[in-house]
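Just the one chain here, laid out as structure tokens, in the form predicted on its own.
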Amino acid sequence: MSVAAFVVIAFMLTMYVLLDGYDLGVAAIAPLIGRTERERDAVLASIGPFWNGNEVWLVASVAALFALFPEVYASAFSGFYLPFVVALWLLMFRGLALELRRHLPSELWRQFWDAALSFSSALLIVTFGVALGNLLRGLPLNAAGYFQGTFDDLLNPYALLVAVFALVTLGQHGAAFVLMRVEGGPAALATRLLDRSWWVVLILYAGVTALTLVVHGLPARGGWLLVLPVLSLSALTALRVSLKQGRPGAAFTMSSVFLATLLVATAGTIYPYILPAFPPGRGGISIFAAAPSSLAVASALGVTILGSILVLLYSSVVWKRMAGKIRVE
């Protein structure tokens, strides 16, 4: 049950890291692709029917991990408070920003929330990173599993590389998404953003992995995570080409792939541990010693599991209503 129940989380982060992280993507390039008012207008409309129900799985997963996980729950509060509480205001200011841009008939009032939207989704990208980043690392924990460094231990340099890497290659899925969804200029720049960011994410996979192995090592065990770094590459290279194809769902889905097998590396690398102790190596908090009694974990799991199947119902009936592309006139 404890198995069943890692996976269902490692499940719900990833659709959210793959739904909402388009429209991430999406706000924090904004700038790049939608030079005149009109254009920024359309690259946000692609993504209104879709930020606020992309975010339940965050809440969702959130919920999840106190029912099956508490004492893991309660551990990654003690060390990543300030960073969920800055989570937490950056979410709020990205709603408000893309509500009230256009509530007044003024250019400055609209320039400042565009902005505000673009930053704080940049910023929410890179806190999320830095906490995956220190997620694979490891965290200073005491014999409690209680975390016991300061926020500067989060700032380090391997969580600060993930989080670059994150804000890259969300950047890129959020441009995969707007060249799908949205046709004339924006289109074309996104294209071009595509084209170019494409090198700086292939650097980046390659330092973080390269890292990532010196960190701890060739998996002992589970040698399937060798072939997830094949995989990744392959949705890559598949994204590039479908890019030079003129194909752009392909684009999107190889760039969803590409971000899925990272995911998957991630929960098979701290595997068996959900809160792994730094330096690796130190063991952590495991997901058998901390879930509660199989009963809660049995109810909690059915619980979440159904939740989940809601939400897929949902989205992917908002997608199929909301099917077609953006024109900038």
Second form
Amino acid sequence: MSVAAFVVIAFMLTMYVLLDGYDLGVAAIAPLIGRTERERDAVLASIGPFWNGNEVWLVASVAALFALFPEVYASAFSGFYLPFVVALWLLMFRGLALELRRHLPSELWRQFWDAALSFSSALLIVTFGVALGNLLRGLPLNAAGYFQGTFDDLLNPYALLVAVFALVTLGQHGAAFVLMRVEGGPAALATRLLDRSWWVVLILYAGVTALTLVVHGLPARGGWLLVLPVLSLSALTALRVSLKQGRPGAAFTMSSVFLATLLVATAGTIYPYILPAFPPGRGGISIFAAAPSSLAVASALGVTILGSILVLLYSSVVWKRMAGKIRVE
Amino acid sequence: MDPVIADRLQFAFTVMFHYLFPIATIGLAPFVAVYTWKAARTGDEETARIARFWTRIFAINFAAGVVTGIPMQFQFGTNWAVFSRRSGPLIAQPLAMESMFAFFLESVFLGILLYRRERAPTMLTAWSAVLVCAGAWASGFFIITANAWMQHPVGYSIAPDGTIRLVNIWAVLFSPFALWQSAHVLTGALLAGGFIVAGIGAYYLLSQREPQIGRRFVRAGCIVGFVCSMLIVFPTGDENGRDVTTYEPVKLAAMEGLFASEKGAPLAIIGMPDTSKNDLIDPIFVPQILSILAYGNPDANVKGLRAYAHGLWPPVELTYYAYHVMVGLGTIFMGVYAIAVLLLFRDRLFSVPLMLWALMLLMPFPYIANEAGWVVSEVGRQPWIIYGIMRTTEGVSPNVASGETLFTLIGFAGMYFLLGVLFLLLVLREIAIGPSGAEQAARPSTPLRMTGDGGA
Ligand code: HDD
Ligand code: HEM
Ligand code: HEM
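Now show me the form predicted together with its partner chain; what you just gave was the form predicted on its own.
All chains and molecules follow, beginning with the one already shown.
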């Protein structure tokens, strides 16, 4: 049951990264690929109908974590009080920027919100990257399982590197999405961007993977994890091939597969801990420790699994209905 | 500052601000759904404009509701870690259901409602509007279940280490307490929706713009507002009162400012509770009514505050005044809307400017009544965070300093102030443009064109 709970949380967070990842990425690179106001309108219109639904995967993951691993929810959220609140402010700011920019026909108004949007989206990706980096590296936890470190501890070089990697990778993910949904100027710029960012992603991927092995060591039971780099690299290669063949849909799919393999690798690395301690080997909060009663887990699993299936079903109908390219005239 | 006070201030401020927006989305969603549906069915141009108008107002409220709602979900963990740890297996169930079954529905289908490029509503948009409405109402229901459980815990057991275990999820979801509380809260929101529609309609009539549409708004808003102003008192308010009597008797005593236990307790309509004298100052009583309201029996004995240890008292004054504000406003609402509906059915309403003024000026008051109700419910629950099980002081995060909480509280206050200003600006602008003005007004230019098959 605990394993199932872990898998469900990992699945929901992966969905969050795949889906909100592209709209965060699009928003972050909007100034790069939308040179004029009309171009930016087109770029942002491509994520307009979807971003809110995508963000609910985060809200839902948090709720599922609260239900399935209340210890972890309480410890992580109170431990990282300030970073979490800052992330919240960024989320709020970004949501406002996306929704409000359309509401006044004033150029200044839009310029302000567009800048706010790109800034807060990029910073959010960095914040999530730092969080992910620290999760992989392990956290200073005290005996009661509460975080016991300072803000500076979180900004270690490894976590910062992961953050940079996250920024470039989600930027690429966003560019692939734009290519799929927008025609004209932004698409050309996105193609150029992808052409260059691909190499950066490749190099950062190699660096982060190597460093993770150094920081974390090879996980004891994780032999199967070695398959994942192969998958990641194939996906990354296929992404480039699809781009060269001019198949943006396939490129976006491959970008998603690439991200998914990275997240599965993360989950596999920290397992069986959901909040591993630093330095590695000191334990942490394991998924088997203090699991809530089986009825609570069963109920929450039922809700999240059934819910996810329903959501994916109707979301795919909506995605189909709202498909089609946006053209800048 | 005491960290508990800082956390309570922050929670109260953020949740009360958040709730301003669900009031309007829950209350307006049915109007959006009905108008969109009608427009799609009949192809009537005016109805389509009305549907778009309310959709835009709804969307602004929704955006503000989402951005202020996300911090709420995090706050249980950041500020109330011990509470979350102990009660998470239970209290997070309705929260997970809310996300999976309500928020997704609302957000995904709102995408269609807002971004479809056709001008006229189609059946797809009509269905989306209905699903968005279902999502808004369901999220209200689930969150209230969580709150109701904190007022009256059911379906649980306590493990040796103090964690609360879930024993019966159906008991939690469908406890009569939760059902009546949901009914009362959702009615309160719909009441506000009716008042908003009628109020804006009255504004259009008084300012002599959109007379045709103004009449439609006033008519629909008055009927919904009147029905809700009855339902909010009876049966839902009445049942809430009985539940409080049964399960949270100290709260009842504080709400009524009843210090001494009394047989055939009177209802104080006016009066000032004074906790230094432990008595109600300058009261006006109606004999025996409280016993009737609480127990349905004029001679029933109602326990006063003095019957309980002082440590179990909630802040009496705040609970008492908030309750009287809510009930007082409820009475006024019923009176004004009864007259309005009477005039409406005699075809006199639109020629009585005084009444239209009343409808317009009454618009903000359901917000006050709703927030006051929450103060009764939450402040009156003190000193418990989970009634009878866990005290609020035991629930806070041990490792968050009050300085951090205060700092973030100031940050939230600043952001919410800006958000409030922007919100008012945008809503007032939409109202000024109006349903018919939308075509001519410089809507943000959309230089975009969908190619390919954008769906049906
Ligand atoms: C338009 C808003 C509105 C109006 C006019 C009223 N209420 Fe109310 N009331 C609410 C909106 C509300 C609320 C905001 O929805 C509350 C807060 C928490 C809750 O459950 O509902 C509430 C709480 C609340 C509670 C506390 C429930 C608890 O502590 O769990 C009681 C006993 C009543 N109400 C009873 C009444 C009565 C007898 C009214 C008759 C006039 C009345 N309310 C009018
Ligand atoms: C939107 C409507 C709500 C409003 C306006 C509201 C209002 C308040 C207020 C004023 C307090 C502070 C009480 C005090 O410290 O004296 C409070 C506390 C609290 N409320 Fe609510 N509440 C709302 C809904 C909810 C819901 C739905 C939940 C649970 C899911 C909840 C959970 C809490 C918790 C955990 C606290 C902190 C502990 C405490 O001070 O009791 N509230 N709320
Ligand atoms: C402490 C309690 C609360 C928490 C934790 C909470 C949490 C949230 C969250 C996370 C969202 C954003 C969802 C999204 O991204 O789409 C949200 C929005 C919403 N909340 Fe709350 N909420 C609380 C109180 C309430 C209450 C009391 C109600 C109604 C009775 C309510 C009704 C809604 C609705 C209808 C929305 C959708 C957005 C909107 O319509 O404004 N919430 N809430």
